[in-house]
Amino acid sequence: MNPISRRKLITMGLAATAGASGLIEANRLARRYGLVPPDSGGFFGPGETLTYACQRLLTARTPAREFPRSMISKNPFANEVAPPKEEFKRLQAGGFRDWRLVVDGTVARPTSFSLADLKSLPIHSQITEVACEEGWSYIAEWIGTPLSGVLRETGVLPQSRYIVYYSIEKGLWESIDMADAMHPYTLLTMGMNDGDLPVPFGGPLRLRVPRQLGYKSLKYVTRITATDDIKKFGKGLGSVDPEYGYAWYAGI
């Protein structure tokens, strides 16, 4: 990504607010800069360009917003999931020994990692809130294994931008761009509140992204891969969101 300057940011957003004709020079800055989200194309596109725009060159290294403690949610809600299949329901019976998650795409070293491997690196806890685009949400420590290390063990490739992740749930899949997918905030989730994490809220393994909403936190992940063209995946609109009208980059 070309560093821009400041200059350059107070003249889109002066754009911005110069309506039709000001969306259309922040639209032109954004993709100068290559900061286009996939899912620019149709009506909404320059809104969810300029949002994203925005929002990574003002926030990428910004951390997620943690709570103490005290505010961790007594009663949090884990939204309904469709009923497990069979082979959910025989790694679940083997006390998920048998779990594995894959990396692959463009990486030096594609890996397959037990829950036992995730658990052997650096686990770091967070308290974060999990804040969904329907209007409920709740507070929980998370435990995990932060993305980055993950990816760097594999020896993620230069080229990379992008990190897709699926459940394995069938035809659930979502991504996210590489200042995501290395910021320290964004963990392979095995753990919540001092305890494995519980499968109505995505165990044995959830990647969590706590800088958007709660959509973006994938449960039950069973593959990442990383790449340098989202367009080959689904419809090319970086995730199955878009198609149900959801932006693709959702930060908060």
Second form
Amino acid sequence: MNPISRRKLITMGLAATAGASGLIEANRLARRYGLVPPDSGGFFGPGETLTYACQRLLTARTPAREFPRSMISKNPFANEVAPPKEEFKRLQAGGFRDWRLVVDGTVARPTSFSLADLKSLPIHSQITEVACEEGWSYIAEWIGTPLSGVLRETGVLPQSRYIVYYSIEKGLWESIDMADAMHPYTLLTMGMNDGDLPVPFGGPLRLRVPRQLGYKSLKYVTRITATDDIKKFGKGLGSVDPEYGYAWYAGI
Amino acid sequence: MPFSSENSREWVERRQLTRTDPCYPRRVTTAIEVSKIRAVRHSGLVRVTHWLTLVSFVALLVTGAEIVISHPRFYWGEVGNVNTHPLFTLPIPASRDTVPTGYPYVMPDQNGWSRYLHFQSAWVLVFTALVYGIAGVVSGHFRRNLVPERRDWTWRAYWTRIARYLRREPPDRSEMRSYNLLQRTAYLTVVFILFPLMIWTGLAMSPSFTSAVPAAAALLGGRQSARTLHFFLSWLLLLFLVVHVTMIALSGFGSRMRAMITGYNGDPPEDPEEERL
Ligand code: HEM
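Target state, the form predicted together with the partner chain; input state, the form predicted on its own:
And the full complex, kicking off with our chain again.
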């Protein structure tokens, strides 16, 4: 009934071609500038890629939200952790003097740090919020040394694109991109609210990534690996989260 | 009844043709012309964006409910967790055993895909809204069909229309062409108040977005206030949806749906010529 005119057909054809080649080009540029997250495959890939790309363009360098001391939560909620294994109990009995943080991968000088080594580096503190993916949150003061300093100390190589970090808990590992890894608020945290970081909150060593949800702030960190190829780790999705169905990028 | 100006122009041309040539046989109107005369109630753009909105809205609603189950407690201010006093608690079991709910069991955790789908649908909705919003301004759709006519900017006009609903009077002629006052008000509220607030309160919960725009959370009273408002707003939208679909059912589900799908009014006037006079 409504015959489509030839001109309309040609216009539609041109628009479709332009749209398709625009998408291909956008994809190429996004990959080149590191705007594609490791879990960009599959049905939810487009949404994740849009979120991550926008956040990288908008917030690569913005500071985390900070709060006045008066807003520190009186009763922070530690959330559940798995019961500690033998190895952890042994280290805890020794006052964590033998806790080691191994830094390796694409760094010039792979190094193993004790907590005392880390405490001799510049110490920063921040009053930031932990927001859990479930919806709850609390504010605390976090004290430690920026991850960026440790990476510079070990001579992180320019080809590094992600920093992978592991918990003493087997099977728990995360990664962040270099924008977050070198961000001044990304903190190897050893203290909380003027005391040592309590074990339920990730003590003796937790990597705080305050511009992402709580699950990126991994507890009990023992190893950090810089890499230029995130596909080599686990199932190649960037962290253990996508293997459980959760997004790799948790800045939302 | 055309919504689009293109159609009215065509119609005026036809009228002129009829007038200048008294011998022009009115009955010779072809089938195509008739369908064009009774023409468009909803433009293609409104129809496509409307149904995309429905798909993404339903996805957001379902996944939003799924996410809430992991922590069915709400707070006011910046922070809130199981160690602080809730503003209110939903009387439902949770999908986490760390939340005290009074129920002896824990629901399965579906947050992973729910969150992925929630944000993906939010993107679809935002792009749809951008297209709809820009086109609505440029084409004059908002001005013509959503903003109430000047003479209707009185409480009286509202009461008059409500009274007509209560008396179950059929829509009058002007409503064949466009929305009535109450429809306009409801649609304007949804399009320009509820959806923008929904997006704002959603972004206020993003730790990365608020690192760039701290005011997005601070102006609302904090992250937990944003979450609570986001929850209430979704109820308001759900309320709109229920009333919206009820009204469509009452005013003739078949013809309204046909119009929103094909664009054309379901029931053409007996004599299209007369309708315009
Ligand atoms: C089963 C679900 C739905 C059905 C059957 C439905 C049906 C319709 C119909 C038939 C119209 C045209 C009304 C008329 O011509 O008088 C309409 C308009 C509209 N609907 Fe829906 N709708 C649904 C869901 C939604 C949802 C979820 C929203 C948004 C939250 C929504 C927002 C609107 C708006 C804003 C308009 C006016 C559009 C414009 O002209 O710009 N609808 N709907």
